[in-house]
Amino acid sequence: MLEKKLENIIKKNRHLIKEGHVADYIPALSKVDPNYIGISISDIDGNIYKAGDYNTKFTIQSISKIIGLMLALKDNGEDYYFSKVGCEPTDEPFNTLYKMDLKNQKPANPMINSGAIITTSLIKGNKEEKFNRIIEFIRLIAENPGITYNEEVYLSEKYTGDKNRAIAYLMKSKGLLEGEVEDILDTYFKQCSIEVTAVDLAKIGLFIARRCPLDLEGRIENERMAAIVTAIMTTCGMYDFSGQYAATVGIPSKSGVGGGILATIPNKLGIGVFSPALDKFGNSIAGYGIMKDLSRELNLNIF
């Protein structure tokens, strides 16, 4: 019954694809077929529901910022982490840098690129160890040991990532970023190129919904980490569209320019959506329509 409902929601929102565009500022992403569209839901009882292109691989992009945030919180603790990165929403685009050039202020939150780059720098280990920890953590919580990264997308992001490079060097010049800039960026570009499916995203969302139930040593309790991550997804996860998304969908979510949306509802379920055509904010345009319908038809709005 639920999978039939998901199929109907896909049909209802498929027309939105033609109103969006794939992320062509990353050359490798410009090759993605914009007509993919898929959904997966994983609930607290272990049931998995899916429809459409739920098993199609795509790059995780900014959804990886959630993974980095969890590891950085575990490694550093809440107080130290938030001394480096804020937790406030912003009305600026995700790749903004101009406010940091006005004064020595830390990035507004971990979901914009500047905050995410600092977050990656705070994950313990050298360049190789950081990335290995990120991808192994994703494999673990998505219950998919086959997850890997797309080398073409990684190299494409690395060779065209001048804006991120500018952000990182600006933060370095102001004493906000510690470590070797190019090593940190290399890890950041690679983490964004990790390939997942809508099913993987739903399972990651369920992991957060279950309050991160892993026996991981660290400087923050799992329950507290889950609360922080869920709150930041709610206020900052959809870029400078987060406020309107919260008002219309009401589900903690994080998007990526690969077309994915990861959503979580505490103690209930995780959701993964994939449709690569984006709106002007960098969010999946059909994915937003799907999330609105899911919220309304399944009564998922947490507010």
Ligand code: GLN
Given for the second form:
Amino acid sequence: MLEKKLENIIKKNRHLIKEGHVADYIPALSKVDPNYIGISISDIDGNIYKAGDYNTKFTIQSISKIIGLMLALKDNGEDYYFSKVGCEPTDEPFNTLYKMDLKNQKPANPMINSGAIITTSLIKGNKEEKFNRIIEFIRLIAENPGITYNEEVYLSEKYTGDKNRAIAYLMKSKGLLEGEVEDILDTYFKQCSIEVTAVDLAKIGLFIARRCPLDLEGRIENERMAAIVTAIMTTCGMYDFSGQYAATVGIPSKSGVGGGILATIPNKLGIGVFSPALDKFGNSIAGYGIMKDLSRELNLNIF
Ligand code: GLN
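Having seen the form predicted on its own, could you now give me the structure of the form predicted in complex with this ligand?
Next comes the full complex, this chain leading.
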């Protein structure tokens, strides 16, 4: 029943793919077939529903920012963490460095690249330890020990990621970022190249929806961490489209330029969507259409 509905939603939104483009500023991503489209939903009891290319792997990209945020909150506690990264939405694109340069301002929020790079720097450990903790955490909460990263995408971004390099060195020059810049960037690029499926994203969404029910050590309670992550996904998760997305979809979500969208509905559902053609904000164009329909047809708007 639900899977039939998901198939119909895919059918209805497939035409949007033509209006988008796969990310090509990371050269390896330009090779991805734009025609993939898949959904998975995981309900509070752990039942999984899926349709389309739910089993196709893609790179997690910016969706890793919520994983980094959870670890950095655990390692540092919320007061220290938010002394380094802001908690406000921005109408600037995800790879902006404009305000930091103009006003020496800390990054607006953890969902834009500047905030995410600082977040990665705040995760405890050297560069190998940081990355291992990130990927192990993803494996744990996606309940998928087979998750790995895509070496080609990682190296492609590492060799061409000059904008992120500029952001990181600018932050270092202003005293906003501490540590070895190239090491931090290396971990950031690698965390973005971790490969997941729509089912993995739905399970991560469910973990947050269930208020992070694991015995996780750290300086913040799981419930509180889930509340912060969900709030920041709502206000900042879709970049400079987050307001319109909240008004039209009304589900806390985070997108990545690999074409994924992870969504979470507190105490109810986790959702993973994948379709790699993007709109001008860097969000999956068919993914947005799918989320709008899911919200309407399943009555999921939290507002
Ligand atoms: N790795 C990408 C970058 O830093 C992630 C961006 C994204 O998914 N929006 O540019």
